[in-house]
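Next comes just one chain, in structure tokens: the form predicted on its own.
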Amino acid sequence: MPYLPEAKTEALKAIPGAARLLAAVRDRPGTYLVGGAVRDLMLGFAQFDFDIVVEGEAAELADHLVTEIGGRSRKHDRFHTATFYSEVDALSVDIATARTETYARPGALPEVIPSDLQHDLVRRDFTVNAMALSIWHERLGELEEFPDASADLAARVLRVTHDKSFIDDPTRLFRLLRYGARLGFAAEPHTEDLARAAVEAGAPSTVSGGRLGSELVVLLAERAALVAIDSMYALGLDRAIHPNFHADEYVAARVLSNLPDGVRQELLLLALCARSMDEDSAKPWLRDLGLNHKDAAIVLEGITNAELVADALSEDGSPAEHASVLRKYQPETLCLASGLPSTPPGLASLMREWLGDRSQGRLEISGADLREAGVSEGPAIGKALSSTLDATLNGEVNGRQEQLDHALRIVREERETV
């Protein structure tokens, strides 16, 4: 059985929160930890979300890592799964029971069967995710995979684990784009010609549209969001997800090129795939992904007010002519009216002046410290942005460590949540 390398063993222990987690699981035979977490390690990522598979009930091994270490844990029977988090270090971590899936329709949830080790490996996504580690002590550093798992990963091509991959779970289809951007990886070409024999099927049709616009949030909060736009469209994947969602990288790079603090990207660039829909399809579309009021309501400003906001400007205007405007709409409209090829570039410059002045000197923190922090990349980093620098023009907050307290108070109410 092959052993991860000791300097990869001693990087996860350094890892904050790592060191009490394995002390807490040191006498628990049949833990892993699994997926992503296993894969960035082995690719030297100084930090990853910790996903632990147990061969026995989650909820059980959630409770002694309360008792163990402290914190509070959230148990969701219906998948065998439990979360646990304490507040230091800011330890957070996903337990899932070792399963195998069935699914009673393509786009369904899954049915879970607890299994073993083995059968949770071949129920995974990609190669590259299926991989465990064993962190007990007496296998500490142990690796487990499915078959060429670890040749993928070297090779840097994403591989489905079996053939009805995407169509079990068209998810899937945005996460291949979503590792395809993040890592700079390749899918191997049997797996291309699956995802787009999976689309022209119409497969992203038979997913809920509120698992539909999870995904699509994460993945347009991606640092590499302007790869994943391309490969989106390249997949015919935004023409599924509605006749009338583009993904125009060429407008796309525009709106992203020195992006602002405080703008959420995500919903910055929802509203420019989307913005060829009228109001009265964009409402129930946006209704149907699942965002909330407010963000929705964004997401609605930027496609019916973008193309308007430049008819509402005169360069000749005086500073507080043109800040009486530009305060009327989200800074995300704003962001895509100036990366508009019909705005006029001394307008488009305006409003990017007045999104920074905005932000100049109001956020003294960014999204790479809260990564520093140990947030994982996402929509949460964009959403506590936004929300710390709202909290600092009302001046609610003053100061770095405050901004930065009021950040991380709010990605833990995201996590809370989910």
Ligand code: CTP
Contents of the next structure:
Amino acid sequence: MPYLPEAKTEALKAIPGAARLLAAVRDRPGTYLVGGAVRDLMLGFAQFDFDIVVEGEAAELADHLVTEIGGRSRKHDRFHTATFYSEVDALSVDIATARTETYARPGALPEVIPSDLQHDLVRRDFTVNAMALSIWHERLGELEEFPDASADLAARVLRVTHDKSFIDDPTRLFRLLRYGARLGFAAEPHTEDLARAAVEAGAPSTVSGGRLGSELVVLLAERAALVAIDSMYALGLDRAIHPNFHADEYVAARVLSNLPDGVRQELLLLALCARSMDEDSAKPWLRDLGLNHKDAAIVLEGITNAELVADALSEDGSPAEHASVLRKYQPETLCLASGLPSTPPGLASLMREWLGDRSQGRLEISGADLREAGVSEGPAIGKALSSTLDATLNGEVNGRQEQLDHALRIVREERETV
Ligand code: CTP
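Next block, the form predicted in complex with the ligand, ref. the form predicted on its own:
First the chain shown before, then all remaining chains and molecules of the complex.
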């Protein structure tokens, strides 16, 4: 088996928390770093979540980590998985027993049968995610992969590991677009054909609303969400989610070009794409997607009110009159309203200025600061910034350090509820 270049193994050791994790598993053969962690390490990213597969019981390894490192674990017996979390370095580890998976019906959650690493690699979504790195001392850095995985990674290609992948698990259609948007990888032609065929066969409707909702939210929180919106439309995945869900690239480009701080991008984009729904159909749809009450209310306000904001404003109104209208709306609604083609440019600028003033000088941190502190890409960043802005506006938090502490605490709370 090939070994990872020395420099990459050193880069792994330098990731916050990695040294303690490697020390804890040094005498445990059959422990591997897998999936996105290996992919991102090979791509040269310095931060990622630790995903571990073990040829043995995940719960048992989680207990071992608690004994060795401290922290706490949570176990999910049905899926033979566990999570481990340690406050020090915010070390978060997802552990899974190596497995094969069978699907009772398309879109269902898989039945899990413990197995070995080779089977575990085959059951994965894309070849670039089907690589495993030994992390116990004796074989530290040894790489095992699904055939051609590292060649696909070098060629920046997304290739399914088997033809039924999107039918078994249609959430992988969202994952395909997510890696396309985030990494700039392209689906190879056969994978693209399979994705298109799965959408045409209505595969997304076989997945529960909650699973679909989580994938959609994660996709729309990507920094390159515009690419995701564009490819959702090209694949017809938007209409497959709901007949009135339209990935509108034109409006998305307008709102994303200058996104004010404290606006939750994924909620804004959900409202944007769903804005031709009426309130009666949007409400149960949002509930079905599994959004919490507060987030669903933000999206619903965007869907039902964005078109109305401009009507309530007059360009020659006084600042006080403008403020009395604008303060009634969530920032996501105003941001969406400012990008609608029906909103006169003068009013769009007014909304933008209001949103800018709301956060100007008040948020001294940005998404980049959170990424630098080890938070990986995803909705947690927007959520933490939005909460920090609210806390700052309420006078609960002052200055950059307190803002950073607050934001990281929100991220931690998010992780712990997973
Ligand atoms: N996986 C899969 N099919 C899914 C979900 C996950 O095959 N529907 C596998 C992939 O091998 C993936 C790994 O489980 O790499 C971990 O999943 P997840 O943490 O969701 O993805 P990451 O690859 O870590 O990607 P990201 O960086 O977006 O979190």
